[in-house]
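First, one chain by itself: the form predicted on its own, in structure tokens.
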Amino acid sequence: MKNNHIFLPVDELPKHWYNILPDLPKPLPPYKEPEKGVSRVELMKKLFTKTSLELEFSKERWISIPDKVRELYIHIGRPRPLYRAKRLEEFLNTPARIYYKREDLAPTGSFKMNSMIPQVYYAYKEGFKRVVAPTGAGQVGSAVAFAAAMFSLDCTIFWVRHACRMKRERASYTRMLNAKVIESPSETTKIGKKYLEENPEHPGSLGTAYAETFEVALNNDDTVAIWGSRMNHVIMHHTIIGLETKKQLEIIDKSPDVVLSCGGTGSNFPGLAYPFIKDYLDGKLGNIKFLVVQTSAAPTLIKGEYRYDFVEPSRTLPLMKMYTLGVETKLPLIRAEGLRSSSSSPTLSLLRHEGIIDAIALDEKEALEAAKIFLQTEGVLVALESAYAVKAAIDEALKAKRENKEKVIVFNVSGNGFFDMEGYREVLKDI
């Protein structure tokens, strides 16, 4: 450790990543067909690329990450630094360690490179001459232009209207990688069309976005749809990050007592946590808690209901058990996109199901004040969505301040707030 950075040398990247389907206290419950129309697994496979529904369904532990991929995840800045917040802990007067980890510092600025570069080399390899994707806060969208222009593939983006509104640098560096991005709910598809004719000024939603994808991909056999979160193929592409900071946790001989992230549909917080939950499976870890910080307006496994429901309201994929507020909610609007959503992951949802992870909902203005702290004492402006593990990292901190317990407390920084600038001002008022 140096200067409070643990970094780890390139050749000690991971050469797997972990799929925790074998590991699951119970078997993940099957995604079902509904009682009428087509099915919706035969759907998927029009959907996806073939590797990535093989993924999805592998029971296989360990999957190795192919080289081609490899090379990339160097090329973007693999492995990553973990910091210790050392100022922030002397500015909070707490016994606790504070570690965060920076997906933050990826050229798109965000963690949703580590699963949309597989995916588009799958696409890429299967033949495909064309990548659409949903996006709601922006990074998958980057993401995958970003993947989709070292590949050489065409790449549509359907972006949910308002918050493509508010983040208008973000829309405009995805144009710069060549992708086309149109505003969802659009006049491009029939779906489209159908919630404006209902709603003008719909402002759009990552179910809108989804259902716009999943439309042109059936409709065109060059194109295949990426998936930005929730699903387990993409979970397992995540785990990157939580397998490199074991690692180095190991270097400094710590063992993490919080672990905790912001968490939507599910990929962030199961990236950083999930090989830890498997230590804590394996009866390695003793007492340690897992936490997903959530936003208010979307408390999903907080007040949403473990039982089937579909995942986006055009009911394309199979019916999934997770936890949901119920696909057709309206969902209040923030600036943090990437945390609104009607339901969460089904692995995620499984473990929160049966007790091995707690759940919290925050506030926005808490969250976003919170993320102006860790500015002015770590010197970090973190994505909208990492504000919320902020906040909840510092509550864990003054809670062991409180207890005089030296907790090691481990998050994930899950992107950059540079192009979220706008939503800082409209939440903080006074910058």
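Numbering follows the first chain given and starts at 1. Here the structure is a predicted model, which means the values were calculated and not measured. Heads up, when I say rigid core I mean the largest set of C-alphas that superpose within 1.5 Å between the two forms. First, how it differs from the form predicted in complex with another copy of the chain.
Superposition of the core reveals a Cα shift of 2 Å or more for residue 201 between the two forms.
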Given for the second form:
There are 2 protein chains.
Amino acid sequence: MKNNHIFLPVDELPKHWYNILPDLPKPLPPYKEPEKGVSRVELMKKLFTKTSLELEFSKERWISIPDKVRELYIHIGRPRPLYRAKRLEEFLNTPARIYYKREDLAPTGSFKMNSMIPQVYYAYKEGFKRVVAPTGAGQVGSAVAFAAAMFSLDCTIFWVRHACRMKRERASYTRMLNAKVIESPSETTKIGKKYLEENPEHPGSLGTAYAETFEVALNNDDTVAIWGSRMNHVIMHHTIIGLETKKQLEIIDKSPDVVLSCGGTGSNFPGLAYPFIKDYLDGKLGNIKFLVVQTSAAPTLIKGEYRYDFVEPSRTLPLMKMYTLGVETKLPLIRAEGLRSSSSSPTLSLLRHEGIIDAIALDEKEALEAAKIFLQTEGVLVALESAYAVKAAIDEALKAKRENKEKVIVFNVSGNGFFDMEGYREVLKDI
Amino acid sequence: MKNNHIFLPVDELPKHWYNILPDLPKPLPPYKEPEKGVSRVELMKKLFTKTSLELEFSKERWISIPDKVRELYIHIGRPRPLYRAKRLEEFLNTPARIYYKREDLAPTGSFKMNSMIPQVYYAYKEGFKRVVAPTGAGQVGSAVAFAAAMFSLDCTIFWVRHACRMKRERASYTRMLNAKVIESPSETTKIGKKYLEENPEHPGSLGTAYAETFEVALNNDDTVAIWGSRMNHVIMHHTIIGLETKKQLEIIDKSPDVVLSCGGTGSNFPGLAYPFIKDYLDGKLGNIKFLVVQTSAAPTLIKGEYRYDFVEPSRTLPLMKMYTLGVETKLPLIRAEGLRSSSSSPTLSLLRHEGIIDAIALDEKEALEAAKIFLQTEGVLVALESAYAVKAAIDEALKAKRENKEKVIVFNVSGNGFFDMEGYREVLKDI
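Could you please show the structure of the form predicted in complex with another copy of the chain, as a counterpart to the form predicted on its own just displayed?
Following is the full complex, with the preceding chain placed first.
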């Protein structure tokens, strides 16, 4: 009996996260204060847990995963299987071997849980009673709500109004998890009221959601903010994906030629790729391609500038050096909202600037058509964001076919699409 | 580090299904021809695959699972973990140990795949080009579509019109799997046209969907019907659930005091329970309770009569002896449509009649409130149907608390609720 999948037993679950900071080819440019206003670095201390901030600047390469977090990792199905896409390979008639990591199996439907669980755990351990977070597409919101339920903490989610209404099912799910879901801007904060005075029909934006989140965290001692992406401590948590994948490829004695994943702000791609980039920087991997797959609506790593910018329109956090399209830039609306970010994470940007990673940008329709092929061959319904990775993996496999090379292509299915059918229907039309 | 879950390695996946026919306390009353009309037993031969019909009447206790089916079982995540509901136990402060089987982890979101995969495999092996099936709630429809995609067969699903429109997301998902989804009654069949002539706004029923399915299967040599529940060969396939669960309980050296699951027509409960009922009939289990949890909208095993009846309003299949509320009875509409059946499977009915299994009926609101507690404690969003089992498990655990007994309660989470949020919202109001 053939078995094309690689399962990692529970006792092989990694005991450490990987921190790329000490291994970067150049030091990460420090977070910077803006010329005017209060110290943003001091503000950060009031916004986030002590543990998160310690990790953010840690120079330790290996960060021990707390037992309680590992227990919950197991509870949510870690280690996750690595699947070989044998049926897709046959469909494409390619000599390439395509492997995909199953982050779509997460209970809330996305990889985001890998960081939301430890972040909420730190909040719990440090005595906070409530966590608060902004969300757009909603994957962060529901993952924070899940983690808060596990630690019996209160949870408030500021959800970009127009996105929340587009994601009605995910919003109900998040409420059912006991979170207080508030459409942003709202009457519950001063800044929210100000936005609504300016425009009673304000559709909301990540800017309004961040601003309300920060106001609540700064004004309530029992409340701490949870951060969804970009920052070092978040990325670190997600390296569990790549660390497991490395072990799985070792089991079958394969080394990747291409490692790719979709990338918005950038925590999913780093989660898969950084453990492999470590090996590459250590000289253990030869000719390898690291590929971030972006949306043409927000091609930060392709069309952005590498410079200091604010990471969110409320300008509460310090300036970070990164690829940015400009924090105030209006990005086109797409369905894969998780990829719609005006700038990229600092470490990912540095690696891009140093020429270590490649990036491409795809249109929504071609990505979602690829997801349809993937569903019909592999039986896996991927998230709208993950569809971009699927398309890129298919293109790489077809390239290998043209070159007649048995390349090993590895990618991450960052989430599932069960709350995404409306988006699929809108773009694919015929379903 | 604590680990409350029991994982079964892939090489422990059972190699056989269990057939309860030879072990029933009395012989199963044979399928019977009606007084008028063509031979229904002959019709069955034209409707279903040869293999399914052979299995339907097989007296073999152990049925070998084809390698190709086992491969796909592994592909869809079997063996599935058995979870201990430690957080729920703590919430209830009960001495009971509650274990739940994770059929919700199936890619199409329900246990139905366990039978749809082998049935479609038989169709593929016997040279059919297309499968056709009726569906109401849609779990059968999407599982058949999934299996058809895996074997590259064409797939037509007749979906009860009003249900299809209520389950828009699941219908889109099924179409994305390449199935032709047709709202029933339709203009594509003679019988469908007749229904529409009588009532152009016909909302459809399982009766219309069955009738159209059978017409297509009977009139197309390359097409065979797939059966969603009730029959022996279907139940047999689902015993993979209970066989895995038995192995898992053996690993932790526990014996169940209560085995329960939700039950509509009856293939989910038998799937979990029949392997344990075998042990009970063999005298290997002492004082054990087997409990089917039904909806008060269709309490067949409680208020039904044990007699011969038709199993579907089109009266295409033979009469079966079973608990029935009457095949023409109009059942109240509920959201957990998978439990809304006018009669129960013949083997389950016989076991009920012999006093081997218990049954209760619950209202929708109490069931869905229990599902909310389950989500907030265990982090698992169960299907509307599975919510009934959750409520019953909680009640059994509270009973154990009153009796101060460390009972072992085992139940099956037959599906997940990611396509059920609309139903949850309608009933729970506050999400």
